[in-house]
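A single chain comes next, written as structure tokens; it is the form predicted on its own.
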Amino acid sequence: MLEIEVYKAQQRQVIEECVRILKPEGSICWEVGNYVTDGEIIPLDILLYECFKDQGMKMRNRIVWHFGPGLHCKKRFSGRYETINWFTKSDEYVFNLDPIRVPQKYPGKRHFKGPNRGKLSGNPKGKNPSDVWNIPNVKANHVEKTEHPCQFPVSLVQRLVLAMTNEDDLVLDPFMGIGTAVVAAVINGRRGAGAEVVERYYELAVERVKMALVGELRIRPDQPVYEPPPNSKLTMDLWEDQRS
């Protein structure tokens, strides 16, 4: 498929340049979905994996970003995820877990027996968010919504920025769009840079970064999507609504 080969060649060129300027302790996160043609799915992260391996990069995680609303399919299961592929240049890379911990499911749970009996079984600062992230995407009613058709929520990029960089580090987005990665960087004490070929998106990016710097940009906070316990009244009410 010519389209796919052209895409892969263009991506490879950008990846090579990103690796070239990356610090030894730095990371690259590549967010992609699936390419669909004639009803066939082509996972783009699998397609691009060799581009990173050819540059000597090591994959540390394949993060599944699970979001909410999306297109409804009739001849296959509706897609509700994309992936973030995290690569590092060396084994001495930055990874800060504490800033991105999420609440424990059972925060007061303690060891029942053994040498740690009575002690908290989980980290009091919260738990590792794992490699599956439930973060709502940016749709019409999202406070961050602009005219960009494929806008990332700041909370999604912010996790990566906090975990994989330190204060005053530089965050680069070669496909900047409306500047979400730069926004996530500057509101967390990092520096941001990016490239964008669509002039209107660049203008929006500049506007959003300026607003973020003075605390005027509306951002949805990073918080777990609430899921009521299976036997809660809310869950039973929803079940009854679906049956009726």
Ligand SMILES: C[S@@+](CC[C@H](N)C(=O)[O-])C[C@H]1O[C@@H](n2cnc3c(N)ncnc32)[C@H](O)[C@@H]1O
The other form holds:
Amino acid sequence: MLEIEVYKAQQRQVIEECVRILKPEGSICWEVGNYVTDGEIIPLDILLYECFKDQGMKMRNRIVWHFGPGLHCKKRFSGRYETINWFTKSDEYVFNLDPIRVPQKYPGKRHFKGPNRGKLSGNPKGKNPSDVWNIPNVKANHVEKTEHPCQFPVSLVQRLVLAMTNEDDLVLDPFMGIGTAVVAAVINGRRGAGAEVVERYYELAVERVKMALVGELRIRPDQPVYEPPPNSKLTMDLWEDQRS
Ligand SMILES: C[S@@+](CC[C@H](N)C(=O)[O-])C[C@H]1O[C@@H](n2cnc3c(N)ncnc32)[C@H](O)[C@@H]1O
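The block above covers the form predicted on its own; next, return the form predicted in complex with the named molecule.
Shown next: the complete complex, the earlier chain at its head.
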């Protein structure tokens, strides 16, 4: 069997088990990128979509997680996103928008005509974050960086936890790594559980969760990424750095 087919068969097994134990109002979020072979990409969400549909799951969003630093490609565009594929088991699913609203671009903007003239045009609690999220990935100088090569930022998982679960709900990550999903769960009054094959990562996960529970884990807040204006000196310096 091809490597990619082995991967799909293993993923199918885990997906089936996750669906089996999921509560009727629960959600599954499957985060994947692209498999690259000889310069060809295979989008893993396309590959795995049928594993969810075969289980009767319904897709609610395909969230694009966009991030900055990464490998520079020479013969195709450099990859700067992965996707979070959100499925629910039923139509009665939990979705809390208020806790994950993000700041309005123009918070004080008001309607200037019509029956709502003078009233705020956007929700003062903030706007829906949309299905494209710009959150830095955890690279060398990120405050959350550990020895794990591909850990998620807490704020990425936290948005999912806050939106798709209520307090005391259980968050399970079958590919737990160093426990980011469990951390995001426990700092928000949820319960967390996970599975990890590499013992060292499991140990780190336990350590991080313990630190998170006493407020000692350093976590980057979920705040907008600073983008310098296009012609600023900083932008031009970054541009030069990237070209050299
Ligand atoms: C992309 S990483 C997850 C990182 C995690 N989201 C975090 O932020 O720490 C995937 C993890 O799944 C683990 N893994 C791979 N196959 C596994 C399996 N069959 N059962 C449990 N864990 C597995 C790997 O060791 C790796 O740490």
